[in-house]
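The chain below stands alone, shown as structure tokens; this is the form predicted on its own.
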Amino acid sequence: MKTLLTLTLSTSCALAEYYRTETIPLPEGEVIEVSSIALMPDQKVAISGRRGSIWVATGCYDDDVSQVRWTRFAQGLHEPLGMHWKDGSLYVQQRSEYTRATDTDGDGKADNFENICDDWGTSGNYHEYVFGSTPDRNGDVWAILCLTGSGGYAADFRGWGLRITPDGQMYPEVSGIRSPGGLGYNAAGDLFYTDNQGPWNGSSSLKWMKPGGFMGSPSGNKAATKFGLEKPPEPKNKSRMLTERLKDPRIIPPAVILPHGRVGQSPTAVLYDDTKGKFGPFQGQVLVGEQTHSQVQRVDLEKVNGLYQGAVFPFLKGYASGVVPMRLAQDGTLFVGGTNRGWGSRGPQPFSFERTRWTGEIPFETETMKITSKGFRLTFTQPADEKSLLDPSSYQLKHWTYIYQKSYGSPEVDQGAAKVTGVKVLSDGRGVELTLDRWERGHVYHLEMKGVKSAKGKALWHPSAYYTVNEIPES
């Protein structure tokens, strides 16, 4: 067992001031490309490895994580990418089945494995990942199936989102998925997943899994014909998302586009902050993992005219490997699992397990970004300098969209610049309303706020935000 405590070195002094990340030692000599995390009673933490093992640890919450102790709970599973604890068992989403693993004799090792559901296909292609959720408010879990080879269909329900009831009944609820990296809920209990750039995805994004909705890729539509389901949309190649979804309201546009290269390029886990302020001043917002850039992004969602949209902000960085699963405990501990899996990641380690905690220091940061009929309303975590807020030159806004096409990805197209024509400081001094000269629905708006200062003269920790405009409120 490794006993050396290793701190993940931040590339930013400011990050260390606000959030502290520590490496949790993994079992010595084991290769555990962490693929899912489950929080258990008595402050135990379970992790699965992409290669098929499950380990349970004690001591992950302690001040001195060098004393963490591991027990192997199970092995021989098929690439588990989703796990949670319920009623004395670990529920595991494997590639080929949804499984309940139970330790019936109390020796710390699973000895009973029950196949709850396996009503989908697997061809053996390496890219046929299956990610699983924690239970929703009805007790059902969700599985999302990557396409074969990231763009094809060689097995049943590839490219679909499936709902699985506690008794193992499976219902195909969502179509049009391409290459997911994780899924989770927002504060309202609605389900979201991350989809990666590729065919029919101009850029990676966070998408709302609205039951009955179509997420964008028609490659998996073959399942509808085979199983007698309603035929999903067949979007026109080289169009725009706004154009196509106005033709067919079943097409659900990305809630928040994560511009490729600017905000990572391989999004993964989805979870929301329900710690009541124990993880900083962003309660209720959604955190999104990022594999290639070894980061965690922060998302502020809102629903406008029946569709989700919102802003993504850079947040945490410097993780030891590529971030894949995350779990946020009620005490404010964020557990982060990593692997580079051969794709590579900014974090240099092939795999890792870490925890991040808020130091208690509040950064000067954009807390929320909401759309209005005329522009944006911004709130900050601390009072801002009124002079800097009133200066229109403090804000630079550019916007663009993507080609909705069968080809891989898309450049940023239909580019433009928005002019700030009015500024109004909110009465508490912790926010501002911006009026813009015009809107472009279906576009990402990149807001730079390098001129904004706090009342104490500090610059914003992260001066950039990217807001996806699907709908514009009437007032």
The other form holds:
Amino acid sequence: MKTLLTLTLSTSCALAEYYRTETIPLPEGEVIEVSSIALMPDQKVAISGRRGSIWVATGCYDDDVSQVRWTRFAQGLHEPLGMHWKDGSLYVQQRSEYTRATDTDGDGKADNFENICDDWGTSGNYHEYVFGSTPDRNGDVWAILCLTGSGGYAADFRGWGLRITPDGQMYPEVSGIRSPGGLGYNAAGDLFYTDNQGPWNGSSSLKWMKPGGFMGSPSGNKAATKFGLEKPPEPKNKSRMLTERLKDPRIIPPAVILPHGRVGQSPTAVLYDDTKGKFGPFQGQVLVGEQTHSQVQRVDLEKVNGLYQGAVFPFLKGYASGVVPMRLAQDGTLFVGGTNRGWGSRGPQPFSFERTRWTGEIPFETETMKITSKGFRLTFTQPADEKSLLDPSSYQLKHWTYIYQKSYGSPEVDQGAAKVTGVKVLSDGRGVELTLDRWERGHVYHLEMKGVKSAKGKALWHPSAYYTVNEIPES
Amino acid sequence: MIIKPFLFVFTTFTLFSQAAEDGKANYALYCSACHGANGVGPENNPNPPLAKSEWLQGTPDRAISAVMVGLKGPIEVKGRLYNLIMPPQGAVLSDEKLASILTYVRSSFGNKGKKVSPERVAKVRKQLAGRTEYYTAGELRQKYPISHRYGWPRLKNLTSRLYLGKWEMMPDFSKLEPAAFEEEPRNLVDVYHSGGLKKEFGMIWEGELITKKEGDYNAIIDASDGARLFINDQLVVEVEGVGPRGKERARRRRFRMGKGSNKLRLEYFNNQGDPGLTFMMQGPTGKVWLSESRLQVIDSAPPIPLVAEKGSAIIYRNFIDGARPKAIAVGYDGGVNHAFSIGHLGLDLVWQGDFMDGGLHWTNRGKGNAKPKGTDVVKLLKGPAFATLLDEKQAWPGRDKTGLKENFGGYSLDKNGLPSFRYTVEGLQVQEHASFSSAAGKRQLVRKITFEGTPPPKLHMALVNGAEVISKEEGVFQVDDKISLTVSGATPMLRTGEGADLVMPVVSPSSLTITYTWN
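Next up, the form predicted in complex with its partner chain. The previous block was the form predicted on its own.
Below is the entire complex, every chain and molecule, led by the chain shown above.
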């Protein structure tokens, strides 16, 4: 009991030691269930609420957040779930419309709402959420459309990823979406979104929205017939993702499975750390929001044989509500918006707006996890204790996959344990190469490294990692 | 190097023979986010409590089934109505995991249920194999009845008599012959034991009301239509006459009862409409429902009135009852409102009085269409606002297939916050702006439309389609007997037939003013 208590205390202290989260007060008396965040010039920050308003704040970067001031920029929008600032306007992804909202007379309030694109359907079902991205490398934005009731198709392009050009042309590029929670880019500029556990999704995961790709759920395939598009794949029920995608390469397997229950239950926002070290030692990596567990996960991606894959690590926790939108500012401030209306969260507040900053202290943590032909190469943020690295019992590896099926979710199946048959310490002492006895392609590998210690004798901040093995490199 | 998949699956599987599952940890992981670490969660948690929930009493199969295939729709738990979806967890949770969770839940938070074995879970899993439908509360309850006997007082030796007839107040049953007599072994009052009658019947229940303690009790009755309760031959409480259940008619009365057996007689009649009778007792030993159906929870969503600021307008973009899904509702200070369909470029609805209430969409998941909050709602358009008519006899397209290329351009707000909508129909550019006015104490919505550019040939605009329109006075059109509509700058044609319409040819450039005046 005593050990447990110490452990709990040291974990939460550790979090505050490395990353500090503060509440940004919202305008008094207003209910703003934060649904999207946009960073604006002059250190202004805009947030939208699920009730359809947009608010702009000054002071969100200041040391004293009690001085934050809000003004209402707009009201009456339909549950915006994506927003960015460009050329003097806020671009807002509403449920039924992608809109440019502009303050033309400079009074701080939008007075012109221009419909850029609304060429998709909505049936009136509450679950038909639409999430919008920031512009991609070509200046286009992407909208991803949740299925009707999260499993059906009752309006045009439900379950599709749509590319929208600045002049409002819409191109359906990606099919097979079920119930997204957010989307964003990795450092290479490729687009990823999170999909939630349910039909055709054994677990929640981070998926690569490869143009032309199929994300797993055939419910939205009806759009292809109606609009004369190439018919997306019809995967076989109760199969495995690996089996099906080898039959039809248009099926893009989840890049990183976020094992249901173990690392969350409802993944949301996607972004990558482009702060060049201002947000700690994980630059270039992807952060994923988690609504149910009120957390932020960290993802290290790599591309192997043309497909993305990688590892997810537990990262930040203890947010006040269910984490939905996030934005990372260039100065290393992570803005985190929360809501738990309709879907419970560990964080007890109905809504919240917070910021997290790196304290400058580097945690002893796995920095990267990459696959090799025979195992994994891990690097750590600080020099590790060689003896602990060389001890094969420092590492436990289990792996499993999920049934690829129409019914809701999947148990973990086809479980196995991999044996570490070789350990090689990297020359700088800050990493290790593990050789495994064998591979099971298509599986999530859960690596537990309780035995690994830093040169100063510290355990890893988070000793767990989950790596999704879609492909194995030749050598 | 790629090893063939699945080669080792079966040999390695046994390595993971289930270690003892930790129910508390599994509950924390899979359930606590919604149902709370303490089985209740935060205040006003939209997810039902598990602490002392009647749904966890008795057989564990009810809970196993709900977790296994999911539960959808309204459910009453501990006297409160909930309406969310419990996603199915059968595929995720092994028999061992689910058994551990339910064992934990049934023995925690004040619950006192027996242990649930993995074998029991496996048995239910087998029964439900292949089922993809979610359970509804009603179906689950029917399959695994919930004993109401978790409180006192209780009914005993309950019987019912059925009478046929149509009354507007409680009849003198002593002068009537019963059509049926039933024993009620569940000892609950249930109007659906009328043999399936939906109207024009009466019932009497008689039995013993057993109390554990002497003291003051409250009897609460809500009925559609009338009901009255006698305890020990004394009239205790009565719901009189005809009317639907709800706050207005529900009655509560305090009275004193001794310990032990008390004589109960409950009379009821239904004239027409949905039969319903709820009966609750509160006393020194807590509260208990003695009817199969329970109090309707009315207005479980708190009201969130949406009100325009003085001289301004408020916009609500959401799903509105009677309007099409892509609609923008605007409420003008002064008490006139409309819903503009951006998919069909016309006014779907106009109404007066209060604008909208955010309560439906802004609590829980926000399911369904919100009704306009005001009165005298008129649905103006069934079909599109614009279509080409080759001749004036051609029927207005009932649905949205006009083949016209239409585009909603957006809206701007004037200095008072009143919107101007802009859109195109082929080469025609349209601007419209509405505002509040009044004449002779009647509210008016004044809508100004400007046409520019080149419309397609024979383009017509419908102001009304599919509603009742009559014209008793030149140029004044009564719609649905609620508003009168006048147009200046154009002359609409009233066309009668199946669903009247009011249409006019589009002339460009031109401007016109349409005035909607509430009667």
